[in-house]
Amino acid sequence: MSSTRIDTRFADLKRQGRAALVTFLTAGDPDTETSLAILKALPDVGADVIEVGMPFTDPMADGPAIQASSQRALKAGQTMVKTLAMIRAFRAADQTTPIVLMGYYNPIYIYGVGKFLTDAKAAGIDGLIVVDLPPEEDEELCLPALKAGLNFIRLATPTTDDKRLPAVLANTSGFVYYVSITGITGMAAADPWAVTAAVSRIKRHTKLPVAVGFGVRSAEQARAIAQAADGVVVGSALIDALKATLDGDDKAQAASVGAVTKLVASLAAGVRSAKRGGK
């Protein structure tokens, strides 16, 4: 496949010799108009990929913030549709930054792969994350994908051992999504000597970028990770300040976008000041 916005900007953040910050937002949380206007503003704020995570009732594999706002966004309307509506948006004044939709199968399902990979790529969309299918199910949807001009990003966790490695690089694209921690989003900090560690054994195996998540809240967690991985994610941390601003019915306030975007910037910081490789 032809190179992506993810490939030039890892590419370009090699050249610059510092890690990405990766921001995750829930699309339609707390409602379409300030999610739309949180996507727009990030990468202003030292946000290089952004990932969207598409609402969805049982979000397995996250923890209680990314469970609530998928709820509040579901609540207040939030359909695939309408997600790809607001990528389409970010694309009319933003051609650059890399856009992934992160998330479970069922609402890609019932959308209709063809449908949805059709409709993604002509949205501005650049790559997924789907924490539900295995490599044993990679013609159902990582396959078609990447036909279609798509990164599939998979994921790699504490327990991905070096003969379960290789299944799942095989039809990664784009990065490598290490999972910090074993369990669910936002319960624990991740350890920068193990993940440092991590880091080394998967690139053993590969060539693509390695972006670490879950368990990343501060700029001084941030900056630890940066020194040894090529991106790091962050999205309870972002979920948790914007529920904080939120009023007792869960509307937006006027600080609600300023508070993502100043925790950004403080992220943002730390992984620019990273020393790479303990330099």
Second form
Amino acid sequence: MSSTRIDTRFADLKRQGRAALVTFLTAGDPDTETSLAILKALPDVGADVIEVGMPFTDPMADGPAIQASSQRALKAGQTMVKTLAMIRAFRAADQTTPIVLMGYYNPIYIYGVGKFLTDAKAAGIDGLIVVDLPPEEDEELCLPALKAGLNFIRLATPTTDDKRLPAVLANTSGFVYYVSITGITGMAAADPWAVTAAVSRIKRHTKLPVAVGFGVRSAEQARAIAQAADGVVVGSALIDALKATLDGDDKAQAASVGAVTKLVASLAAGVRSAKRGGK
Amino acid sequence: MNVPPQLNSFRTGPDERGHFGIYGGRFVAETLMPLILDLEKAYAEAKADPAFKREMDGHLTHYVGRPSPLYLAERMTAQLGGAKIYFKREDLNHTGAHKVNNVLGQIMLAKRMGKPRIIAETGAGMHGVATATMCAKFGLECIVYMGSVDVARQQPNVLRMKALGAKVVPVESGSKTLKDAMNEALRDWVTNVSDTFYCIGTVAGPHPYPMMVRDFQCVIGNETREQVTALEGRLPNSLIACIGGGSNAMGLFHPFLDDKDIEIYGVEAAGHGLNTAMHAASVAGGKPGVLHGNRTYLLMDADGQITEAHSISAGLDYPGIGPEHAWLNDTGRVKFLSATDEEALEAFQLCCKLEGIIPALEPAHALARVIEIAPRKPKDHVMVLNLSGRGDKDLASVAEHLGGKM
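Target state, the form predicted in complex with its partner chain; input state, the form predicted on its own:
Now the full complex is given, and it begins with the chain already shown.
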């Protein structure tokens, strides 16, 4: 497989000796225009990789913040077609920032796997994270995605032991997303020491970059994680920042985009101030 | 759908990856995958252990009260004027429904695996009550997730669960019914991985649940075979059961799947009607998709978003169906029918008045189709309905729907 924007970005950052800031937003939250405006603003304030959530009615691995965010997007009429169009619009102006679509399998399955991969690639998407597709179901989407030239980024968790890790990593590409806690998104914070140990454990099994997420909310936490990992993923904290600006009907306000970019800038500063050991 | 060539047996599934044809599978987050593999291994070991079966049979006899009777509904038979109608009386089990058969097996397995904390989802509350009951009996902590809409319409069961020492957590997310309770239980499980056993109430979810729950419920069909043979000297001509997730139906059907002359009917909840958006018939009104760990028929919109089910019966109010049922539909072995809220209410009243049995609204859906099918059959046609639960829990909602007519 030829290298994707994700591979290129992580390689560049490795040369610079720093970790990547990976930011998450839900496509269409609170409406398509606002979320496209946020998406377009993210690279300039320090997002190195962007995960775009495909909203789903039943986000089983997500906490209240992302659940509510998905519901706002769906209520505002977000669809897969609109999500792909958003990425196309972003790509027209930005050819380098990697975009990863993240979500659950059913909307992709119903869109049609073949058509989805063709349209995603054409829209300028670089990778996929599909929460409810473990390696046991690789034939569904993972193998066709790799064949189509998209990265398939797998989650590794504290329950993924050394015996299972090779199976999880086998068809993973782009980077490995280490879920630092057992739990849903946006809840407990990760213990930096445990994260350091987990990242070294995963790195014994793979040369891929390891990004760490779940529970990262502040610049200080981002810096601590960035000292151990190749990437820091922040999701629920950004969703919360956006949510705090919405009016009683969940409508975007003048301050909405700025609230997200301000937090991303602060997180980026945290990531960039990390001291990377041994590199 | 893809219809495979003539099969030698309908009872060999699932394959080692949990597939029934294209259905089933293990569509779960990585955090849960090692737990599901552990469960699969532990269940295989328990299944092969004669001591496990011996203990289970003892509890089924002395605690649950099995075998449940196979009862000839004489006045119903006379009134309908056709097939001879038997009720498999799962309503007479301890806790009042078939749910306890499965819960006993899973709780014994949890105990064997050293998991002290049990979580469950519930719709009508019958699975929650069964789980709370078995947790009390075996001394385990019990947390039941229940949609807040269901908490409101099934108060008697909420009180029963609380009396039995369970913690009932009302779920406010999504449609606030069974599917959301299942989401919340999965969120709990993914958070509390080391000490928690997820006791799923129906033949759905990631492999091995559909197979395991089916195996535990097969006691219904196995007993029915013996009982009907003793009473009639032969096997029945037809079987019928209601289907939400489909565990009572699977328990009755599975031991008969290879008796090819037996007609088998599953009855889904048609709510306000299949031509409305207010129903819970995932085979009749849905299409194959992926939710809650398995591929199966689901109610959804054109964009793959799951839509809300509707049924007067909380136990059928789920937008999916067990994956093995999906496969049995596609292969044509089981014929799927449906009954509306109104039809279920009429059947409920008829059963009360003719047989002195207050059925749950769930099996009242199957009874509604019996009322239609039985008169068209000859008098020597033996039909078995799974009377999967008692209706005490439903009296308040029935009274509300019937207004002054009750």
